[in-house]
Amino acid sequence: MENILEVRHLQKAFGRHEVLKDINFTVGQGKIVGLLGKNGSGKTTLMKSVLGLLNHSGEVYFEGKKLDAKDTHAMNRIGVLVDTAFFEDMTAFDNLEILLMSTPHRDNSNRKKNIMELLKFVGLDENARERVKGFSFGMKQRLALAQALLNEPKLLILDEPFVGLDPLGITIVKEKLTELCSKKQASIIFSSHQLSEVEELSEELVVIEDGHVKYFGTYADLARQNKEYRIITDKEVTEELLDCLKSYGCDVKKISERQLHLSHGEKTLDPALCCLHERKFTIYEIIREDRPLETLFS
């Protein structure tokens, strides 16, 4: 599968503070990639650096060519929802029309029809002639998505697209993003604090921690690498037992008098069971409790 975006050895510092350190990842054609990290981990800085809004070292390639923020043809093929601004006293329709009219080398003969179709796509067609200053935060988020989609981009870079949306708004945006990928083969990289949305939408994940890529790969691979189990036994879980399990390399904790939680069980379930057997514990039940995304932030 051809990669539409490649980030190679990207680094960014503010003074002596290194925010991003040797960041490497790719985004495939028609793929959705979730960008995760704690507050302050550098997600927004990464997006701005990729877009050329911040100076950085390293290289960014878009459609096989080194991306230059001054290349209007390339930049018009990238839709952006990062620090979006509006003309608040103007209508939703007028905000989009101004952007269309300012796009070079574009045929705008059908712009009114195109704008209304786009507003309908994000569920704002009935609000087209309303001033943006009267919009809720969620409506502004959907209008920002419409702005990002104006030029039918091949790549979308979205910073927290679900923030401020009600459940209906989240559903609408998720459906539209999925539709863009499946029908138009657009690619998307988006950041979010909502792990459930990332899990549901993303085919691949980029997890940033301390300026590095902590994980880059599919959600399925992450789940396979982070199997978690709850083990219910017939005897009390003592500190002595916990010490024994840890000596076997197990990452365990006591969650009740007779229950253990075992992390990274793909590597240590067998040693844990061996330790329990040696100490004559009867195991009543082993329950799979995978939470792969949460383990990345533990």
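Residue numbers count along the first chain shown, from 1. This is a predicted model, so every value here is computed, not measured. The term rigid core refers to the maximal set of C-alpha atoms that superpose within 1.5 Å between the two forms. Compared with the form predicted in complex with ligand ADP:
- Once the cores line up, the CA of residue 249 ends up 2 angstroms or more apart between these two forms.
- The rigid-core alignment places the CA of residue 54 less than 2 Å apart between these two forms.
- Shown in the overlay between these two forms, fitted on the rigid core, is a CA shift at residue 234 of 2 Å or greater.
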The other form holds:
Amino acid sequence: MENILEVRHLQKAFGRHEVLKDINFTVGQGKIVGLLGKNGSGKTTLMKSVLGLLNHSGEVYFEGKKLDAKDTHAMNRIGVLVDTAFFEDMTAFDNLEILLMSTPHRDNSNRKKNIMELLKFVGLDENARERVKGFSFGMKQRLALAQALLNEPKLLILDEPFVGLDPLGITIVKEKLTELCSKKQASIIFSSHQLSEVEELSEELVVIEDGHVKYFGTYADLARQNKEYRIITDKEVTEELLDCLKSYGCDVKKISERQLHLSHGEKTLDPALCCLHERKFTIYEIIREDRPLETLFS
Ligand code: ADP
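What would the structure be for the form predicted in complex with ligand ADP, rather than the form predicted alone?
Time for the whole complex; same chain goes first.
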């Protein structure tokens, strides 16, 4: 299936500060991709660059065509929650209505009903006629999400969409987003600095660090690649043994006289055990000691 979004060699610098050095990833149709990185790693910069809000080098393709921020037809198919601003003196309903009316080529026949449905979707139907300036941060965040969903987008780009929501709000929004993808085949890329948040919602992850994509793949593969073992033997772990294990491609450390630690052991546990066996080591115990995935990004 065609990728809805493709980012190739994207680079962005602010003066001499190279925030994004070479970013490459794709978002498939109907997929939810979590963009993960520490605060300041460049997630917002990446989203703004993709949307053409910042000058950058590299290419962005949407539905197979180079994305041009001036192409209103294409841009209307993308729902955005990045630095959302509202008319604070207007009501939640009016904020959405004004945006909808300013969207070209739009069938506005069911406008009021659609807006109320959206406000219900984000749990703001009872606040529809209240002015935005009285809203809490979390309510504004939900209104921003409603705004992003206004044009039934094929792709949603959401910057930290769960910030400011309470746990129930987070659960509800996650359910709704999942439903949107499965029923309407919409795709989502959303950013977060917390793996736990990303893990629940998305199958795929893009992890950015130091301006590069440190990991792009499924959460399951990442977990599989992260197998760590403690191996307890009957004899002293010598330098010669460690060299031999390393020559087999094992990422090993001696942690005590008779204990080894094997990192990234998915493919190297077998060769490690062979090497030990050849040297007449008896294995007393193999203990799985995976590090929390969070530590991979810190
Ligand atoms: P994140 O969203 O991952 O927290 P940002 O994309 O907001 O990270 O910021 C990445 C880096 O780019 C930070 O060091 C930030 O200070 C810098 N930065 C972001 N926007 C600007 C800007 N308009 N001018 C200069 N530096 C910026």
